[in-house]
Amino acid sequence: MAISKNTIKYLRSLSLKKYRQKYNNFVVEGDKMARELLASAPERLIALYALESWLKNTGPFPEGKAFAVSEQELAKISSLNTPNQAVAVASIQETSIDAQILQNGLSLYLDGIQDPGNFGTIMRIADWFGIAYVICAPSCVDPYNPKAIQASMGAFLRVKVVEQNLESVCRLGPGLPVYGAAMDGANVFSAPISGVGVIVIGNEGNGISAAAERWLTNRIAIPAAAGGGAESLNAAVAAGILCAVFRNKL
């Protein structure tokens, strides 16, 4: 059965934040991530649209939620330049911070990250290093932006994303070290840091906001090597280096 025009319109609308918020759904694309969704969180699946050959080789699927589409139909509903076999619609879950996990682990706080590719890559980094929470300021890009989901490579299924300002995070974990990545910070490789706390990554162009700055307990930096000519590091690259250094302290 051909996919309806209304369904195509609905699926394409989920590329916009206002419709993701309206329906409380987002899109997951591609063979690997669709399989991960089915394996790890089948209860979050709203609907799955895929090539018939893919459906035959995957499954089983929740009843009434998997639909075969043609390559032409897949191209109409996909946001990728080259559609990749399957497009799933998943539910957005409300998440809150467990104070005990926060106070005894390492979390990332993203202060105004705007690039969805950076956001998704940071999610993937958090997943690699076993970080439970990526907390984002209200000024961040939408975590369910299709490019962010794609760049996360399935990390959205394992890492909890919470939107919250840094003040409320600090009040939830009183005394918790809050490390801000700043150009004028102490050398992270020699600074007295622990494997517990919150690492704040600022906006790609402007760094950490004044509102977040006042809650920092430590300012840290990744020093450039002698002769290095780059003005700064990409936000996701910096997050990856900092997570590796902090995890080494455990």
Second form
Protein chains: 2
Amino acid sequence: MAISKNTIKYLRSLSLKKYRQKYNNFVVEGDKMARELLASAPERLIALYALESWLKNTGPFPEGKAFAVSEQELAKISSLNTPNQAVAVASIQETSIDAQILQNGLSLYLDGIQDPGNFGTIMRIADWFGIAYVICAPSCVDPYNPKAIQASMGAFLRVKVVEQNLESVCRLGPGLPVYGAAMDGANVFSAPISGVGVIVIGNEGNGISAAAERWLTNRIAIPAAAGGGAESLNAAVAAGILCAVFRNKL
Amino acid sequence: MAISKNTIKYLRSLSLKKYRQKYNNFVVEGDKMARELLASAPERLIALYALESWLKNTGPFPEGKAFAVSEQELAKISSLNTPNQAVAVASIQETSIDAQILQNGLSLYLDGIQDPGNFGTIMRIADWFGIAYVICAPSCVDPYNPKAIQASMGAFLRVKVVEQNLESVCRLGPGLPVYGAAMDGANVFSAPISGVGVIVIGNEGNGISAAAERWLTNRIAIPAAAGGGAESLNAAVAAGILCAVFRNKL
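We have the form predicted alone; now please give the form predicted together with a further copy of the same chain.
First the chain shown before, then all remaining chains and molecules of the complex.
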């Protein structure tokens, strides 16, 4: 079938947060990610546009949701430099924080992560380490940004993401330790940490905001080498190191 | 002054490895990175093209090396989406491995890192943790790729980078432990590691190559959570976690 102009317009509109929110839909692109969506969350599939060859090798699909497109059509609806066989539309699922899960697990609070690649990489870290919640400050990039989805490598299908400010998180989990990376913090390798709580990851350029800083109960640091010259670590790398160390304490 | 067509052509050619190697030059862009170059390695500056306002606030400069350009000219020579005041050309410095430094420090061997963003992020990690050498397999992205330089946040000025295969590294440091991340490896948090040696970081898609695998003396793993769903961690994140844990053992 030929894909209609309206469909192309709708699919392209999903590159913008405004339209993702309006339709409650987002785009999942490429062979591997589309397969993962079909395998782990078929109920979230709204529609799938893919090359005929891909559809033949991948189906069966939920009735009336899979459509063959030509290479030219795929190029029109893809946001990738090199379109990769399939473009799927999935529904955004709202999650809220369960206080008991919060209080017994390890969560990340992203205090304004701006780069979608960093955001997706942190989602992948959260997936690897079984993080309970990735909680986004309102100043974060949209979790359903196409580049964030691509970088997450399917983690968005498994990791629970919520948008909420740190104050309301702390009210849900009174007494919960809230860790923040700070230059003057205690060495995370020797600090008394339990593996349960919330780790706050600051913005790429500005670190942890004053609004979040107020809620920290513990200041921790990833020690640099004495001769090291870098001013800071990349936010996703710092998140990965902290999650690894905390997980090892459990 | 107006910048000549030939200069524009030359500066643009440096986005390609072929021309970086031909001229032994590479590009360093943006306010902060250009300042860092001037502060820490002024002898490596070949030429600097910057807005008049920036030159006024930043100088003095080595005689005859700084040139004012207009916004339009800057846009023509910049490889950034948003040009940031200054474009500098610096000389590539060849380094070789000193066997004694290799044998007494911690180095990274990048076994085919392809993404320039990952490469630059790993350089930043190496800078933070005082890594002795970042050794690149010939299959790696060029260390002087503009995106790698941008992501390194100035680390390229401090971290020693060499291109060499793992076999020749091992011959320089006989008996040196060579660690590789592998699914079936020992938990890096409890494995007997000394903080000295070479950590091999595999390619983003394919992991460690068979050619490098032969030289591993220790297989280590970053344990995932039991309930975790991710297949792997991003290569730069894995490098960051391993460097942090090894540094803590010193």
